[in-house]
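One chain comes next, on its own, written as structure tokens: the form predicted together with its partner chain.
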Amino acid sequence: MVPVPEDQLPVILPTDANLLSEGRSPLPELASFLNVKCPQCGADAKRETDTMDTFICSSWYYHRFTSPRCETAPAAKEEINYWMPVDKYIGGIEHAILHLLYARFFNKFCRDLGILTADEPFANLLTQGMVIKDGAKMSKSKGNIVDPDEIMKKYGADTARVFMLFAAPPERDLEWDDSGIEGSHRFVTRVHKLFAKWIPELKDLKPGDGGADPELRRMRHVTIKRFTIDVRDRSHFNTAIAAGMEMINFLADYKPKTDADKTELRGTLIDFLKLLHPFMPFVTQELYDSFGHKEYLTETAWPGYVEEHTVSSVQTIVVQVMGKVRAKLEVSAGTPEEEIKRLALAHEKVVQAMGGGSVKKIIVVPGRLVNIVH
């Protein structure tokens, strides 16, 4: 028994052979292919008929992607050592230890062959969940499919990818509910409208700097800081979602009051736009590209955000007279200690409970409570 020699690889599989209906394998039958000289001496000689578990042939095909059409290797050395190992690798459960486990040993060996440098194929793994229906796995013999092309036809791709995204977490399972489904329509649907409604009056505005409603300011860093934690840090893509769910919420009633806020609006609209994208690129594009812009939204930067501002610049203060509260104050951010303690000690319902007794002790807990004793 001896080796194909390399240069005369690949051994064809014939694609004339017909298949025996008892599932026998025909090439065992098939002259064409069997019969072959040895490449050593030459005499007449019979070709391996076995054919190989196609685990095989996944256990390599990541360091393939690398440079696909390489003629002279498995995949080109400078290829293959800037892209591996994987970064990222998203997959099931079931394949714990059947793929995952041969895909390591082929790269351990390919490493020892000098085809690269990694040890490991796969940096960090998700393994995502189950899409469920009625308590069980989708299957054609349980009848519990959802066909994903009706779902892109009634609702549209960014639909379909939104409800995956906001059902469940990824590591578990993904109950199919045909209301949520609804529900995300509805949110991209509203994501459509409150675009369409400001764009043209918006479009054409520069962008300025600063002045505008503190509030319209704080709900804009908020969201970029919940979408970065979400999607970089926790991967809960669902609360995301949520995220700018709330965010919509907002915006929908938003009245800009000034000029300064309308630019701050043009602002969040494109910085939400971007936060949105990967969650429903196709309709995010339009939108952007109705704002004038030319380039793909994958070309720009994420939005950075800035820690002060996701803070609110409103702050509302606790006060108690002897233990019970009496009054509430609201008071911007910063304001000193003695100014919250003359507030509230002017206030009229604290005067009131004081009964004009005079003041023994007075603590402001920062930001939330003032406390006074007489």
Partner chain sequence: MNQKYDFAAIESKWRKIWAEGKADKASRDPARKKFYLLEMFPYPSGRIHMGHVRNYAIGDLLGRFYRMNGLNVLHPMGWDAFGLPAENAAIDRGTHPAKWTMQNIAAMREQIKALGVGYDWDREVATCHPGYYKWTQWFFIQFLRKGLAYRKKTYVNWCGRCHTVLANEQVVDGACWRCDTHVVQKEMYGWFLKITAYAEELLADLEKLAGNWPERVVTMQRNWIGKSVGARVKFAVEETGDVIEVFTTRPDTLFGATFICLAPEHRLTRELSAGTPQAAKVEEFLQLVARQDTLARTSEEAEKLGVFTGRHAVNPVNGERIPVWSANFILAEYGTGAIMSVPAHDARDFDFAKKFGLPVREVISQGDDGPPDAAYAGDGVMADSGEFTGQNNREAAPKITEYLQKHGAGEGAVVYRLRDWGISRQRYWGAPIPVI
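Please move on to the form predicted on its own, as the form predicted together with its partner chain is already shown.
There are no partners or other molecules in what follows, just the one chain.
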């Protein structure tokens, strides 16, 4: 093996190679490229046909993505410095010692050349878990894969997405269970039915000035908060979907009493579609269109929440007598401690449990419980 002389570099790949249907490299079968003279002795020789590994391409493509139209360098300096580093890298565990290693090398190499300033290529890493089926890692080589096309034909793409995102947190292994698909499909169906019920009545309502049901408002802001934290901060998509299921349960039984309630409900449903859109994009876009909107949901802003609206105006206080639960109180948030004590002592079940005994001590845990010792 001898190197190509420097004055013959770079070796330009031929443009007349016939790409083979099997996916193999055409270079070993291209005589005009393969057969050369040895640069040292002049005898017949064969050119190396195993060209750059795929890791060479995959280790710097994200740099090119920041500056795809630059024709004078791998990337324009002002563009690559604006976009790099990548905010979040999501990949399988096998990449940790392969792609990640080479990508970091390339980034630091480009940094040393002055092409970019970012010291690291990726600011955050999320390592995905494996998909397990029948006790083994799902892989094409083992033949134990599930064809998502079959799921989509029977249930639709939204169900397939919800099922895979709900089955486990992304960093954990996902145990494939076909029965879970039915549950995900029921959730998607419930979402569609709920909106189909309310869209005709709420479609043309205009935004109101407040005065709506505080519990509906609380559920709206609590759900937005949970989705925001789970999706943006934690990447726990399964718990975000769980929050969506709780919201569906609440809305399925909700009955607006005033026009202000209906206006709040319309805003809640619109926000709910935006939250669900990353998980079930097709159904949510269709429903959003039915409200009369023309733009894509991906072009709308993510809903915001107000922290003070996530706190319930009513608190449930557990009342214990000698450590045993005897009653529950529903009180307004911020009710003074002395008033809570008075209500607890006056409750008929508490009076019965005490049997006429005198109170020795009352322990109050704010917002949670009252324990009466006698």
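Please read these numbers as outputs of a predicted model, since none were measured by experiment. If you superpose the two forms and keep the largest set of C-alpha atoms that fall within 1.5 Å, you have the rigid core. Positions refer to the first chain, counted from 1.
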Original post:
With the core lined up, does the C-alpha of Lys77 move 2 Å or more between the two forms?
Top reply: yes
